[in-house]
Structure formats: structure tokens, C-alpha cells
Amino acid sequence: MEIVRIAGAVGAEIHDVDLAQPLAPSTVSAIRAVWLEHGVIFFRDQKLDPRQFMDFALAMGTPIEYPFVRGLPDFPQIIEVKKLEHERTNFGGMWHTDTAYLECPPSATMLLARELPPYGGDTEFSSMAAAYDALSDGLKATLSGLRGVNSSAKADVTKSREDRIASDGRADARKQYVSEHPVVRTHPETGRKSLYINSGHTVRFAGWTEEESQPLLSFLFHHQQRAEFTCRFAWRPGSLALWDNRCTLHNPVNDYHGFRRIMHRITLAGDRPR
């Protein structure tokens, strides 16, 4: 494998791997090591049908279903992340980590590009380990005992899934999921600390009101987006991204109105944040 970093804090492309073929355990271990080091990894020109996509997911973890949107008929853990020509809002269109409102959020997310607009539709990623490291010692001490309250019903993120729920919504979805997680999360595999809040889901600190929480959360949300913590990925058909949902944020850029963008997504089971 050839590893090419794409930014200083997060992101690397892996070349010379065909994910359509069965992967040797040593290859899976090598991919996992690069992923843990860089937070998000990218593969190009992968010709995968849903079965092959699922096989790669199974090599990396345990696929799980998304609570709000139905998956493909034969592969319920694969959902279509799409924006159609007439739609103006893109799915998950803000900085966030996936489903932080669950008690055990996914450890990872995989996204495979199926159909893309002629321009735009990039995804940005940000390292929350780098964001945490850049905080002052005083603020780190303040955050160390705090827990964030995360909800699936924040207005911006709710709006971003309306089109998909209308077309592909699950009948068994709850109206709202809420969970509390540490604001500073320790990665269970690397031991690194990272910020574990996000503007899509975190509504307040546990034991604080929303009004009291807002000034500090606003500062942290802005801090998470600093350019030096980020990378930006330009998709092509067959591109695949695998990101560590425990220590990265992502933001799909909504700059392609009038065009179709269709991706396939799988999330992998995770543990309770600590």
C-alpha cells in the first residue's frame, strides 16, 4: 500500500488496494493502523457492488442500522445518502459526528460515492484530537468533568434529514433520541483525548441550562472548525472514505443545487464514550 497524507492534522489516501477482493488479515490490520493514525482514510476507484461494500465493512467492524432511514432492501445496514435535483438541503449538512445522540454511537462511518454532481459536493473533516490539544490547560481542566447532552432533535440537523425521512423514513424511528457523553473523550484504541461535542447534536452541558451552555459551546464549535485541524476531500465515482467517528467531525458541503449526489453509507458499531 502507498499512504499519501492530504493534510497536517487529519486525512490520508491509501493507494494500490482493491477492496473488491478478499483482504488478507495483514492488509486489514495495516488499513486499520493507518485509519487510527490519520482519523479518516480515502480510497479511489473502488468498483464495489453492495455485497463487496458490506464485505469490506465486515472486515473492519460490525455494521449497524441507522435509526431514521431505511437501508437497501437486501442490505439494511447500507443507506442511501442522497440529494436530488429539486432538493435544496443536503443530508447531515453541518459539522457533526454521526448519531452522537445514541448511548453507543458508531465507531466508524464508511461512505462510497455512487453518483456525483459535475462540481462541488466535497466533504470536510476535522480532527478533534488536534482541536483538544490546541486548548489551553485552563480550559482543558474546565471541560474535563463536563458531560454533553446530545439530541437528535436539534433544529438544523432535523431539517437536514426531512427529505430522506419523507422518501425513506423508518416506521419504527423514535421522535427523539437523547444521550449524555463526556465532553472530552478518551479514544479506546489510541488513548488520545479529543473533544466529543458537535454543533449538530450537542444542546447543552449536563446540569447546565441551554442559556448557560451557549457561550462556551459556541466558542468550542467555532474552535472545532479551525482550518489547521481540517482536510477537504473531492469525491469521484468509486471513492470511499472511512472515518473514525470517535475523534473526527465531518461536514458535507452543499454547493451543487440542481444536481444529483448519491452515496452509500455504512456505520460500524461502537462503544459507550468514556
Second form
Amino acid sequence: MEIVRIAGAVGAEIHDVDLAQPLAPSTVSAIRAVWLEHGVIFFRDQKLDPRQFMDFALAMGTPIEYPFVRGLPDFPQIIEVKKLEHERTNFGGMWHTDTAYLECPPSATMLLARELPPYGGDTEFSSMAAAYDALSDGLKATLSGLRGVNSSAKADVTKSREDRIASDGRADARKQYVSEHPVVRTHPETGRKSLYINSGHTVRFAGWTEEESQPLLSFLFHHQQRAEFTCRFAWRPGSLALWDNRCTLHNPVNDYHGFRRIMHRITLAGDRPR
Ligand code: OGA
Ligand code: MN
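Show the same protein again, this time as the form predicted in complex with N-oxalylglycine (OGA) rather than the form predicted alone.
To see the whole picture, the full complex is given below, headed by that same chain.
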């Protein structure tokens, strides 16, 4: 297994692994270790049908369903993340971490590229451990006792799933999901602290009004996106990304109007942030 970092703070490609084959337990632990260290890992040229994609997910954790969109008929935990030729908004088209409005958000998300536009459609990732480390001791102390209120119903993120809800929406989805989580989260496996708020879902600090929260949240949302905390991944068909949803953000770039982009996505169960 060859590991090639693609940026300073986050992201590494893993070469010479064929995920279509059953993986030895030692290979699974090696992949997990690289993933925990780099926040997001990428594989290239994987030829996986949905069954094989699901088998890799099962080797890494426990696949769960997404509340708003139906999965594939045979694999309810695999959803299609797509943007069609005539559509203008992309799914999750802003900096965010996945479903932070759930009590126990996923520990990981896996995305497998099926069909890509001729250019564009990259995804950026940002390390929230690096973002936290770069704050002053004063701001770290201020944030340490705070909790963020995360909602599924902020306007921009709601708009970014409308096309998919129209085509593949789930009848059993709630209108809104809301959860409070610590603003500074301690990683259950590495013990590293990271910033756990995001512009897609966080509406205010618990016990504060939205108006009071807005200036500090706005500073933190900008801080989270500083280029030195990020990497940018250019997909090819068969590329697979696996990100640690507890300590990274991601942002799919919407620069390919008129072309299709189709990905398969699986999320893995996570614990309650602490
Ligand atoms: C997601 C998401 C990113 C992308 O599936 O959670 O944000 O690049 N997608 O499509
Ligand atoms: Mn996402």
C-alpha cells in the first residue's frame, strides 16, 4: 500500500489496493489508520458494483440510511448523489459535515464516482482539527463550554437537496431534525479536538439568540475554510473517497452546469459527539 498525501493538513491517496477483493483484517486496519491520520482518503480506479461497494462499507463500519432520500432498491443504504444536465444546484453544495442535525451523526461518508462531467465537479475537504489548533488560546477557552444548535432546515442546505427530494424523496422524512452538539468535539478514536460547527447546519449557540451568535459563527465559518486547512480532489470514474465526518468538512464545487455528475454514497454509523 502506497500513501501519497495531497495537501498539508488533510487528504491522502492510497494506491495499490483493490477494494473489489475481500480485504484481509490487517489491510482493513491499515486503511483505518491512514484514514484516522489524514481525515480523508482516496482510492483510484476501483471497479465496484453496488454489492462490492457495500461489502467495503461493511468492512469499515455499519452502513446507515439517509433520512431525506431513498436508496437503491436493493441497497437502501446507498443513495445516488447526482446533478443532472438541466439542474443548477448540487447536493450539499456548501461547506458542511454530513447530517450534523442528527443525535448521532455518521462517523464516515464514502462517495464513489460513477459518471463525471468533462471538467469541474471537484470536492474540497477541510481539517477541523487544524482549524481548531490555529485558534488563539482565548477563543479556544471561550468555545470550550459552548454547544451548537444544528438544524436540517437552514435555507441554503434545504435548497441543495430539493431536486433529489423531488426525484427520490422519502415519505417518512421528518420536516426538520435538530440536535445540539459541543462546538469543540473530541475525536473518540484519536483524542484530537476539532471544531464541530458548519455553515450548512449550525444556526446558533445553545442559550444564545441567532442574532447574538451570528458574528462569532460567521468568523468561524470563514476560518474553517482557510485554504491551508483544505485539500481539493479531482474525481475520475472509479475514484472513491472516505472521509472522517467527525473532524472534516467538505464542499462540492458547482462549476459544471449542463453536465451530469453521478456518485454513490454510503454513510457509516457514528456516536454522539462529546
Ligand atoms: C455528500 C456530499 C459531495 C460531492 O454526499 O454528502 O456532500 O462531492 N457530496 O458530491
Ligand atoms: Mn455532504
